[in-house]
Every structure is written in C-alpha cells, then in structure tokens.
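In structure tokens, one chain follows: the form predicted on its own.
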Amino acid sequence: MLKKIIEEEHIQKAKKYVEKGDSFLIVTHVAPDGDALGSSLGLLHFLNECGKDKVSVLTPNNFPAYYKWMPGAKDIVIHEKYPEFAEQLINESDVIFCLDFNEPHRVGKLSETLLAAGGRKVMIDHHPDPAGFCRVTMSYPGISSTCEMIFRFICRMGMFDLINKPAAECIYTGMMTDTGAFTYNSNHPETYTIIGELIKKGIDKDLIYRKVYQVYSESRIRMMGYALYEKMKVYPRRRTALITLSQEELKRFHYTTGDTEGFVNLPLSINGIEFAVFIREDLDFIKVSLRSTGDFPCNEFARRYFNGGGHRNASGGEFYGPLPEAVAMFEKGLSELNPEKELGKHV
C-alpha cells in the first residue's frame, strides 16, 4: 500500500469536481516534456473512462515527435497553432488542471487567460514552493515525478480501476523521462511498486522505451556528436561541464522541437564530472538546462543566476541576453556556487 502523502481534504475536494463537473481542461507548461505529456494525457484517459466525454489537453507550444505516439496526443490543443481556441477553452472549461508547473508564468502568453478563468483550477505538480492561484493544490517534491502524483491521486480518490492501458502507458513515460530511465531521483521503494502495478495494466515498458529514446533522426545523432566534440567545455577542478549550442548551430543540423532533449546528460557520464549545465540559444531568449549528482543544489544555481528552480538534481532556467552573456553569467555562478566548495562543506 502506498504512503497518503496527499491530504485528505484536498482529495476530496478535487473528487467533487471529477463527479460533477462537466467540461475540463487539462493545461500544462511550456516546452511539454515527458512528465508534462505524460500526466496530462494519463488524467485525459482517466477522465473519458469516468464517463467524461469533454476534455481536451493544452499546450503552449509544441512536444518532440517521439512523445506523438502517446494515446491521444494527436488531438493535444496547441496554442501556438490555434491561439482562439485555446483561450476559449480555457474560458469556458468548468475544471481546469494544472499539471507539472507550480507558476502561472511556466504556461507563457496562456498566463493572463489562465489566471482570469472561472473555472475550478487544480494543481497537481511536484516542484517546490507551488503558487497560489488554484483552488486545489497537490504538490509534493518528494514525489519522482506529476505522472507519480496523478497515479496517486487517481488511488486516493478509489478508482483505479478506472486507470486502463492508454492512460498506464502514458503515465510510465512520465515516470521514465522525469527520472532518467529511473537513474535519477527515483530511489523510493514506491516507485517500483506503482510501475509493478501499470504493468499489470498491460503496458510494455521495454517498447515505451524505445519509443521515446531509440527513433532519433541522424540530424540529432550527428548535432550529439558535434556538441560532445566541438562544443563541451569542461572544467575539472569544479567538477563541471558546459555544452552550448547557438541558432547558428541548431539550423545547420535542422533542429527540430525535442532534438537537443537529454543533452545536459551527457557529460555526467564522465568520471569526476558532478555537474553539467546546457545552454541552446532559443528564437527569443536562452534556454539553460541544469543537472547535477549528490548534494550538489542545481536548483539553487538556476535560482540565483537563471530565473529558474526545479529539483536538487535537475532543474531549468532563462537568461534574456546574448549567449556569450549567458555563459559569462554561468561562469560567474561557478565561481560562487560550485560543487567543489559544496562538497568541500561535508570534508
């Protein structure tokens, strides 16, 4: 049996808008990752076997092609594609969830709108220090990943058996993405006891796999290369590595949505290296991606440098400026916040 991390009253609460309400919407962050999709299209399932039939997931831009596969997220609402749309769905749905963001500004130009709605707004999140503009709010960062929280909450409120193979299949590919394929923050015992149980739901986790981590194009392959061999900068006495990418760079390997997920990765597979940190330059602003090993707090240096939070071990931010000021401010947190002097904190 799994630990009620969640409140009862908040349980509750939400069960009363899942039996009585009508029409729903499902909103969830810019840049959608696995846990995002995940999430969203698992309480999508979810909702349509409690005998919901008007519920739509909406995005604020588009996902990489490798996460199309999931059950239903050919008919995800974007809001770069249909702006209209997208606002009157927000404006006219009576039960809003907000899954897998804990400020309203992580849904983009969707945040006036979002905030102005009338209808009941839920957050099931798992990143720390969740705002308050929902009515309901179930957030806990203990938790591996939103994809987690939507199994529990789906428990809690007794009905999983309502959980069936399209809503299990997508909520493991949130649990897998958000962790890493399960190499980061997912040591808890009660993760492999909720992957046991969409197992008995019949999903192939193997093939989910390969879905989301094997049907790369050979542009991603040879930016991967690119990057790893031109582009890394490490710099071992922190402990660290940097990876940056400009547009310049993107367009000659035909960057596509989704291509350059999972390159803040790569460099902790070099021995010594605690800390890795991706910088891409985007149309509009940089995007920095954040990852780190043991106590080291990325989270907290995306905080103070970046704009940004997220988990001790893997976290995001924005920096609105040239890259090469991005960078400078990188390796001016560096030299304050490093895992060198972190670690040197426990000797």
Second form
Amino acid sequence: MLKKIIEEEHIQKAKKYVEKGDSFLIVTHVAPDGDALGSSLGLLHFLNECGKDKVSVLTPNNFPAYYKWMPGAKDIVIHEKYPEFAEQLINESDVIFCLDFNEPHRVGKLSETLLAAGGRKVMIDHHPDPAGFCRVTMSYPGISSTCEMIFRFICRMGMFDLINKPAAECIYTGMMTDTGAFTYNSNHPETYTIIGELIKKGIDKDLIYRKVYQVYSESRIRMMGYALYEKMKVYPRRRTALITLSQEELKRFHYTTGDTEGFVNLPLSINGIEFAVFIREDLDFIKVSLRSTGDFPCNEFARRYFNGGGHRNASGGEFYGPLPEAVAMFEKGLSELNPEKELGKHV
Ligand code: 5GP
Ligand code: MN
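What about the form predicted in complex with guanosine-5'-monophosphate (5GP), after the form predicted on its own?
The complete assembly is shown below, putting the previous chain first.
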C-alpha cells in the first residue's frame, strides 16, 4: 500500500467531479513532454474505463513524433491547429483537469479562455508554488512526475482496477521521461512499487524505452555531435556549461520539434559540471533550458534572468531579443548568482 500523500479532502472532491461530470477536458502545458502527455493520456484512458465517453485531451501546440505512438495520442486536440474547436471544448466541459503545470501562462494563448471557463478545474501537478486558479489543487513537488500523481490519485479513489494497459503505458512513459529514465529524482522506493504494478498491468517497459529514446533521425544525432564538439562552452571554475544553437544551425540539421530534447543534460556527464544551460533560437523567441545536479536552484536562475521557472534541478524560460544578448544575460546571471559558491558542495 502506498503512503497517503495527497490530502483526502482533495481526493474526495475530485472523485465527486469524476462521478458526476459528463464531459471532461484534460489540458496540459506548451511544448508538452512525456510527463505532460503521459499523465493526460493516462487519465483519459482511466476516465474512459469509468464509462465516461466525452473526454478530450488538449495541448496548446504540437509534440515530438516519438510520443505519437502513445495510445490516444492521435486524437489529441492541438490548439494551434484547431483553435476554435479547442476553445469550444474549454468553454463547454463540465470538468477540466490541468495537468503538469502550475500557472495559467504555461498553456500559452489558451490561458485567458482557461481562466474564464466555468467548468470545475482540478490541478494535478508537481511543480513548486501552484497558482490558485483551480477548485482542487493537488500539487506535490516531492513527487517526481505528474504521471505518478495520476496513479496515486486513481488508487486513492479506490479505482486501481480501472487502470488498463494503455493507461499504464502512458503513466509509465511520463515517470520514465521526467526522471531521465530513472537517473535523477528517482530515489523514492514507492516509485518502484508503482512500476511493479504497471508491469503487472501488462506494460513492456523496455519497449517503451526504445520507442521514446531510440528513434532519433540521423540528422538529430549529427546535430548533437555538432552541439557538443563545436557549440559547448565550459566554464570550469563555475562548474557550468552552455550550449547554444541558432536558427541557421537548426535549419542546417533539419530541426523538427523534439530534436534537441535532452541536449541540455549532456554536459552534466562531464566530471565537475553541475549546471548546464541550453539556449535555442526559435522562430519567435529564444528558449532557455536549465539543469543542475545537487542544490543549485536553476528555477531561481530561470526566474531571475529568463522570466521562467520550474523545478530546482530542471527548469526553463524564454528570452526576447538576439541570441548573443541571451548569452550575455546568462553570463550576467552566472556572475551574480555565483554557482561557484553554490556548486561543488557534493564533490
Ligand atoms: P524544458 O527545459 O524541458 O523545456 O523544461 C524543463 C522544466 O522547466 C519543465 O518541466 C517546466 O517545469 C519548466 N519550464 C520550462 N519552460 C518554462 C517556462 O517558460 N516557464 C516556467 N515557469 N517553467 C518552465
Ligand atoms: Mn512533469
């Protein structure tokens, strides 16, 4: 039996919404990752098993091709593609689950419609400092993925039997991707109790790993080599490394959504590097990804310099301006936040 982490009052309130609701919408954040998609689709399959047939999953924009195999992924409504239908779903659903995000602006252009919608909103998430825009907020940063939160939520409602194989596959996917295939944030013994239960539901965890991590294009792998060989700058004294890729470089390697996923983590395999930043020049803004090991709060760095946030060890933000200015902002942050002092504590 798992420890009761989610407050009973939240479970009971959300359970009532599940039982009484007729139409459901599940919304997740922009640039949805494995956890965003896994938790959303996991909950979709569960609700379907409960006999609910009006359930939709909505993402603000598209997601990487290596998540398209997930059961239910083909029916996800993408706001960028179908804005009117998406807004209609938000306005007309009885219950709206907000998964894997803690602030309305994380759904991009959908935020105003979401805030104004009359449906009962339930947040299930694991980012720190959740904003209070939902009737029920289940947010526990100590839990390493929203997928794990979904599993716990369903079990606590006494509905473990309604987790079918497709739901289990989706839940496992997010648990795997939010922990870098169980290489960080993954020391909680109950995580493995849950994985055991998912395997009993019939998932093939090794196959899921291959479907997510071993389906890259040749050009993506070459771009990774280029980024490491030519574009990685190491700041040894600060235990930090930076990788940047410009729009022109992305084009050279036929970049498509998801191709740079994981690049930010690569410098952390260098002995002595504990803070890694990846800056990518997108079409309309500059995307910044930050990762750290140990105590250095990269969410604080993201908040101060890149208008972002996230987890202590994995966060992100944005920059509006030319790429060299984003790099200058990063270097300013490095000198001000002084990771030299913060980092290296664990050596
Ligand atoms: P990634 O670098 O993979 O895009 O994001 C890592 C984590 O940082 C995400 O799980 C999310 O928690 C957070 N994050 C990424 N981008 C943003 C952003 O623009 N704003 C905020 N508040 N958090 C972000
Ligand atoms: Mn997550």
